[in-house]
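We begin with a single chain expressed as structure tokens, specifically the form predicted alone.
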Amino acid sequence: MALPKTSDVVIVGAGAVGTGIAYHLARRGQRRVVVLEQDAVGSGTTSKAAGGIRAQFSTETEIRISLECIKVFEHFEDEFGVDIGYRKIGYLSLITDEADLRGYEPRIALQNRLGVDVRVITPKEAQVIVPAMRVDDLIAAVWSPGDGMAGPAEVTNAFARRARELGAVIVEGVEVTGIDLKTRVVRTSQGEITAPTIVNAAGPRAARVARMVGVDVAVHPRRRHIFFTEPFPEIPGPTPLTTDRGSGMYFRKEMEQLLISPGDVVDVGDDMNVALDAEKRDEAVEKAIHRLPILERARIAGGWAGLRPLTPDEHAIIGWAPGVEGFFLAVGFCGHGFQHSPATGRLVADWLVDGRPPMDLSVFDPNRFA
């Protein structure tokens, strides 16, 4: 695809935030808008997501946006004809400290409040949910059954196709090079166009485009691993996703195999190095063989690194950058911007139609790291 002259929303990033916000925005009939990718649609932070959607949020603004965003994969494929293999297997947190504990207290109870099933079980009752966890070490567990899981290509690559459908460009292998904001120009390796606003959506990449037009963007790149296994029937499905929050490992099953993360949190600077740690796959599988003895016959056939664009406080940036003008910004997902994608992308739509946000998103305010 050429890239076009000019355009009235240029957004940088083709993830599943940035394809939601175009689809959103061709379907409130803005036809003239631009999605550029340096890579492919999805082929960034959403191509090594591990899928999870949950309600389980600290804010009733998170919260709120995560039950929408269910509703819609619950019908993603009535409307975009698309299977993205979307199952409630439920959120499973495994608690081994007091003190964390007491923390999730007020949480659940505005969850509960708003709706969400979350609840405290004893680690017995964890132990039915998954039988081959040890958890004589656990004081207790959270148990979130209505929590799930779906495909994030699949539902990446629906929000481009319709998004085109609609009259969107999707402009792959172009990068952006540069920002001139006083002229609205877009400099990339296939050229210049202009737009009179400009969506920065590139996840982990968000702070070094940010910086094309002089404002300093709170989102650090953050490397993950997640490894699977050889086919182990031995541990049945569906697993729920489990987080052993001693330790910070995440397990959940996949077809016949099972996905670990040791829940490493890796700054990688400025390089975005995603380069395969075979230290981590070590602390992967010591972790996982404590909480699940039996994984001791397992064998780990592979594996894959990610960046997680974290914030400070771990909160999303939804909003006009500071300081500037015409330069939107979409980005610090902590890890969950493709399962809260779908009200992302109508809310940054409407805000950029109506000229103002359709809720309260201060809770996303960019001035608060001012």
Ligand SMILES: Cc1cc2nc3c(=O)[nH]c(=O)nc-3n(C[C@H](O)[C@H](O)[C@H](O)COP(=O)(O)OP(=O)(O)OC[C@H]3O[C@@H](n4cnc5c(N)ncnc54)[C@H](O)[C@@H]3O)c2cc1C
The other form holds:
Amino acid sequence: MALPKTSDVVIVGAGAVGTGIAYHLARRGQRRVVVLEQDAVGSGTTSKAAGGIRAQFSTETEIRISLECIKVFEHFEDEFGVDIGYRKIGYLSLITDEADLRGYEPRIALQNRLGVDVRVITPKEAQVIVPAMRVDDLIAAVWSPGDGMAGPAEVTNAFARRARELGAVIVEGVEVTGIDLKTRVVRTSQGEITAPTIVNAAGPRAARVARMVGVDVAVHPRRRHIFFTEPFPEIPGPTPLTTDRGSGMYFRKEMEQLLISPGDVVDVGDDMNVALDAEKRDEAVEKAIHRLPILERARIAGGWAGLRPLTPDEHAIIGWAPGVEGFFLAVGFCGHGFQHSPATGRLVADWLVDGRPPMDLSVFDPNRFA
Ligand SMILES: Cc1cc2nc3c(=O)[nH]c(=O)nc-3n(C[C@H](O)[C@H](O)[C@H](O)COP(=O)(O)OP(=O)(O)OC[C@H]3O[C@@H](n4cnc5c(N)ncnc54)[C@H](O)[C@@H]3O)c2cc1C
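Okay, that is the form predicted alone; can I get the form predicted in complex with the ligand now?
Following is the full complex, with the preceding chain placed first.
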């Protein structure tokens, strides 16, 4: 697809966030939407996500966003004609520390008030859900049966396909190399394109793209690994997405394999290196065997690493970039950008088309780190 010379909105990045925005803009009748992707649709950090979907957030805004997204995932096939493998496998958090448990209480109260089924259960009840687990060191667990999982690639490609059907243009293999906000020219590896509005949806590379217009955004990519075992039917699926809060390790079943993350948070600097670190595999194995001793008999078959675009308070950054005109931020989605992409797309599209945020989005205010 050749690069158009002009557009009404340019979106930098065709991950879950950028394609979700493009789809909703096109759906709202926004003409001449152009998405610029340096690689391929969904090839960024969206392709590294574990696919987890939860309503357990700490703010009312994010819980409402989750509830909207869960409705979209439940009816995804009707809307997009694509099976995204959505399943309510639940989220289970294993607690060893009293202060950690106390920290959950106000959040659970808020979540329950908004209609989310989240409960504190006993270690023995947790063991009924995942019988292979050792629970003697736990004081409690937090269980939310309505949480689940789906395929990030399926969701992102469905957004992209439908956006294209509605008239949006998605150009792959084109890198944005500079932005001149005075002339609204976006420079790329394939020439220039003008746009009155430019949306930064560049995921872990968001700060790099923002620097092109002299704006600092507090998005700090941090590497995290996920490993997978050879088929291991000794732990029958489905298992919930289970997080050992003490060690940060989490696991869930993927067909017959077990996915295991050590829960690592590593600053890899500006080169954004996502090469696999063998030490992290050993760390994942050690933490996993502590919780699931039967895994002594399993073998790790492979793994990958990806970058989570973290912000200092772990809330995304959504809104007009401070101090400049025409540059919108939809960045810093931390470890929940895939699952929040359906509602993010709608909210950003409504904001851009109607000229104001459709609900109170101040928790995402780009000015809050100034
Ligand atoms: C190990 C791991 C597990 C995770 N698990 C989950 C999970 O269970 N649930 C969940 O919701 N989230 C999860 N996440 C987080 C999730 O992956 C991200 O929050 C989300 O994918 C961010 O989407 P995005 O569209 O903003 O970024 P991306 O998918 O990275 O998309 C941005 C795109 O911009 C492109 N781009 C960047 N710079 C330029 C440029 N200059 N020119 C052109 N294109 C450019 C990139 O190539 C990329 O394709 C996980 C992340 C990791 C690493």
